[in-house]
Each structure stands twice: as C-alpha cells, then as structure tokens.
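Starting off, we have a lone chain in the form predicted alone, written out as structure tokens.
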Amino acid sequence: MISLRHKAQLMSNIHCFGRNLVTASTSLLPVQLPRQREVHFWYVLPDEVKSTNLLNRYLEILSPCEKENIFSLRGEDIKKRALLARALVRTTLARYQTNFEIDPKSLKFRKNNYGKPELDWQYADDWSLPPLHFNISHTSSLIACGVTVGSPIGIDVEEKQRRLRNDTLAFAQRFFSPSEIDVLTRIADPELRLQEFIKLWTLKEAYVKALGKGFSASPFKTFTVRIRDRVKGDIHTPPHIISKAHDISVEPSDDLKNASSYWQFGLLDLAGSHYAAVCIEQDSIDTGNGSIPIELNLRKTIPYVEDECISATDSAVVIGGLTRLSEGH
C-alpha cells in the first residue's frame, strides 16, 4: 500500500508539471454523437498541457482506483501521460452525454473478459443512453481516443521515428505472419522497410483492440493485414507512395474468423510525426457494401480549454483504407 505521506509527495510532484497557467472553461461543451459509419478521433499532445491548475482539475475527475494507479507509476512524464489519458476518456465521453447531465467524474467503467475497458451503464436510470464504444492509445508524445456509436472500435498510434532494438525483419519474424514478412523482405531500403513495419504494426494493434481480445488471445501471427491497390489488385507498394487508393483488409486465422464478418480500416499520417490506425466492425453499423468510406472526424483537444477540428491538410493525411476526413461539425 502507498502511505498517505507518499501520496502527498506524489500529488505535489504531479502538480508541478508546468508553470504556465491556462484559464479553463467552467464546463464541457456538448458534441453531437457520431453518425453511422463515422468515427470521432480525439487527440491531445502532452507537451501542450502545462497548466498546474488544469492538471489538478483532471486529477479531481478520476476515480480513486485511477488515481492510485497513477500514483504507483514511476517518472513524472509517465504519470502525466497516464493522467491525460484517463482525463481525455472521461471528458470526451461525458460531452456526448450532456442531455443526461452526466459529469465526467460519475462515469463508470468495466473491463471485458480480456481486459478491454468499456462504459458501464448498470447504475444508469435512463436506458436510452447511446451505445458508445471507445478505445484509447498513446505514445510519449500523443494520446488519442476513438469513439463510435454501436460499433466496436480499435485504434492505435505509433511514432514514425520509432526505432527497434533488433533488425526490422528479425523483429517481424517474431510477431508477423509469413505473408507480411514476405512484403517486408521485398522492400530493399531499410528505412522504408521500417516505416512499412510500423504501419503494419499500427494496423494490427487496432484490429486486435477492436476485437476486444487483446494480444494474448489474438497473437499477431494469427492474422494477416493486407494493403491492396483497388486498381492494380493485390500489389504492395513502398510506403513512401502509398495513397488513398489502397484498401486495407485483414485475413484472420480459423480461430478468429467467426469473430466478425467484416472489418474496415483507416490509416493516417498524423501531425507529420505519427501513424494512426482505426478499425471498426462494419456490419454492426451498416448493412450496405464495403465501398462506403469511414467518415473520420478528427479533433485536436485540450480538455476544458480548446478543440480544433482537423481537416485533410498537411497535418492529417489519409494514406490507407477506405476513409475520408470530414470537415467537422
């Protein structure tokens, strides 16, 4: 157990992340629910959150268990990112529930059998609450939360400058399918091969998280992510020329085939520094064919302070999957 004195020290440390104070608004502004085949993708850059008062406010909306988990972490940057991740989830989901007067602090969560967090409405009096699904991912420099209505979702973000301790192919052979390894082997340039590896890893993470089973129940080797050119067929192009013309699909093993009949992906180059992948279960939100793209509503945020809708610019580019960025609303 952590002593009260040690908790006080940790509280003091977490309160001293920055000196530049930000005046936050008194309430969360409401947002419209995602439509069919729409994903809301919220992200925050930890380096832009420097207000001591604001971080204190985030801490106040967490549950005792969440606080305990943060206090148990080592390193102030790690504590800050964990705090921002939990605050992003709570403030984001609460904004869809303003008609029900739900406070971020009152939200309750549960985990499925594999440990994936879900909203828990068992104590809610109003059973008309929308079936929100969410998923979170973070790196040291970006924290993201994806939200849908009625559709399981998985997201992942990875730094483009990520480096591996081992050779890319040697690392891939531990986790990737034979088909994916073959794709990487045919890329001669080491840097391009690494970028393609990171993209595949990001997509595979998003798929596993959308399944809700976790890596242990859905090992990366048990399925293949394919990038197909819609014009030329099953052709894998080098990552530096991959474009919106490429569909992304998954070929699961027999163990996973009955998990869903169809999954749809989106892959982004985000802020010039990250790859972001989104995976949703199509047949649970739409009965049409797979030619209709995912509408991706991208929002950069600092909870309680500001939001910025990100459209298709240099800071957000769709590089794979049948996906388009919306103008926001």
The other form holds:
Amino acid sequence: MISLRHKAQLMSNIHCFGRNLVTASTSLLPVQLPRQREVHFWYVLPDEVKSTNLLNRYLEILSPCEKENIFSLRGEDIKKRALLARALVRTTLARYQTNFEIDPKSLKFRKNNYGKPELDWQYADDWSLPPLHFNISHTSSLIACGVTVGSPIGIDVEEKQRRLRNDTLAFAQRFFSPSEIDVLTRIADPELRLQEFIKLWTLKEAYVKALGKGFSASPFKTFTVRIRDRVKGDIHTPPHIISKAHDISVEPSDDLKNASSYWQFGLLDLAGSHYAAVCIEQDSIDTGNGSIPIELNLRKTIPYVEDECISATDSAVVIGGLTRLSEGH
Amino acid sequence: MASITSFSVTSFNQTHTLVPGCRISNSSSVFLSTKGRTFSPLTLQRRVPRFQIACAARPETVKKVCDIVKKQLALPDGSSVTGESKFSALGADSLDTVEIVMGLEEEFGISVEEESAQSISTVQDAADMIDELLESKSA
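Other form of same protein, the form predicted together with its partner chain, not the form predicted alone:
Let's see the whole complex now, leading with the same chain.
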C-alpha cells in the first residue's frame, strides 16, 4: 500500500515556497494521464468529509448552475452527496494537467445528444490534448469517478448491503433478460441471489452508461451480462494452485455495425462494502483474442486533503472481468 | 458525528442569474441579461407555462405517486414531495427509480414500457404516464 499523503504534503510545501504558508496542503496532486486500456478509478467516502470549511471550498469550484442545482435539493445528505460528486469530477479532471495547472472551476461540461455528461475541453489551442472520458456513480456512502483516455467509460457502484423493496426474482423477471433470470433462479439462497443480482445490476448499469445513449436506447431486458467461471492455469499447474476467475461478457453487444470493438468489464469488491463495475470500449484489433486485462488504478481521495493509492493488497478485490489492480504511477 | 447544517456561501447571490425560459406573459420582447452580458432581444411567444401543459394527470394520481415515492425512498414524514419533484433530487438512484416503477405498476395495475421504465425522472412524468396508460386501457 502506498500512501501518497506525504508526497502530497511535500509537493504543496514546494509549491508554497515563497508564498503564505498559513494554509496547509492546498494543491491537488497532479497525475499522469491514464494509458491505453487503463482506467483511473477515484472515489471519496462522504462520511470522511466533515469539515464545513472543506465543503465550502468545494462549493467554490462549482459553476453557478451546479450550485443552483445543489441548493434546490432537499436534505443535507443529498446536498452533500451532490456537492461531493461535482467536486470529485472537477478536482479529478483538473489533475490531468499537461503544460499548465488547471483550475477545477474553469472546466466546462456539456451533454452528448443523449444527455451523457462530457468534458468540454476548451483549451483548443493545444491540439495535443487527449480525449479524456469520465463517468460518475454514487451511493449514499461512496462517490466514484472513472477516467480513461480515448475510450468511452461507464461505472456503477452499489452497496453490498442494498436491500430491495421487491422480491429479487420478481424484480429480475420484470427487468432482466431471460438468461439472467435463469442464472438468478438457480441460486437457492436468497442472500446469495441478492448479491448476484446486485453484481449484475452494477454491470448492466456500467454498460449502458458506457454506451452513452441513455437507458431507453438499451433497456435492461434487451441484453445479457454473463459472468462465467474461467479456470486459470494449465496442465502443468498443480490443482491447488489453479485459481478461478470470472469472465464477464455482454451479448448482444451494441456494436453490431462496428465489429472491431467490444466492451470489457471489471467488477470489484471495494472496501468490503461496495460492488463497483467498470465498462470500457476496447478495440478488438489490438487485443486479438481479448486476453489483455484492463489496468485499474484505484485511488481513494479527499480532494485538497489527501490521496491514497489502493492496491490489491488492500481491501479491494477484483471479483470478475479481465481486469487487474495496478500500482499508481 | 457532527452534522452539517448549512454551507455558508458568501459570494453566491441568488438574484444574480435568471433561469432561462422565465415566464413573462405580457411583453412580446425582452432583454435577458446574465452576468452583465446582454443578449439581443428575444421575442417571447405567449407560451403556456410548463406546469399547465403537464397538468394532464389527476391530482389523486399525483398524490398516489408521491406516496409510493416516499415509501420507496424512506423519506421522513414531513418531506415535501410534489409533482415537480425529481426522483434524483429526492435521493433516488436508478435502482430506486425502477423499484418505484414496479410499485406504480402494482398500485395501478398497469405495465410500463421498458424504454420508459428507467427514464422517468419526475413525479409528474410518472403520473402523466400512468393516467395515459389507464385511459388507453379503459378506451
């Protein structure tokens, strides 16, 4: 586990040299852009953000529209969540500075034709700026932002403890595909069934969000997400070393016209409390038989306060999909 | 755990920005000024305000939808949920929205199209759709 807390403080001390040193760490730790097939997954836990000063600081970097939207919400928790979501997106994207420091407040956003939020990268003079894609998801206890370069991305997070008001199977029968209903029906234990349901839900959400055409374009019933066991190891591997991994695929894939791309998934158990699904578009020409994993770079953050790289040794486990957790860089 | 009761925003002035599409019934042209910039005169048609168009649903339907929403989201008794309430603004995520739709289907004995189920975003949307479905059922 590498904590970049010390590094962040060191960097802000360097930046503060010659200036007023009254405020402690004020800078956002800059990071390198995600590489191809790499996903940066940033998340913040609302319960860890208590300081009113900090929340006001986040409010300051929002656009007037965003502020107005937050004031229109009812309930302090809901307001705080919305505020953190916007602050997370702005501060995260601002870290990917190339030649100059970016003020999070200066970022502009727009929506695509279907309403999916996108970055409106206004620094058009510098044509070397890569296309940054992002997607947000939140629950009441975790807010996440996934970032890639050059690949549409969708993410979804859900609490493992989530309870449905309806019966799991009734819900699935209403909204999931026949194959998925089949899978869930075969699970006898209601608790396990609910867990599997939640995993499928997050994967389906992530897929639709990655497609970026809205839910009405891809109703959940029209596609199937499959989580298949994949046994790792070959004939020389001793039986007790063979580890089970799970492949995740979607069918039919939406890109019927464009056979050269496909969608790759990652499913995580995050901090023991959440499932997180990630979906990105891959160019299958590059990947041949699709055996190159997504590199997932996981970072827990409190913007302006601290960042922490979460590696596979911490409480984050890849539980499905061709994905692996990488160390930060 | 300390609870955050309010964020103090000293610089944000709420009279500052005009919401686009503000309803001015009499004048046929008006200058909209935002942040010191002035746009060229816009001709406003005598548009029917949004809430009038949307009042297709009966009040009883709207009330029932509000109740179901409150139940699904476990909102405290005093919470205000009206026709204009957006599900997401009440704290609903996409899973909540779909559960609300299921609750509505049960309550009203209707079947909502897949394409609409996940896309409904306000109480009013839901109520309008329900009354439409009920009408076409009885027609």
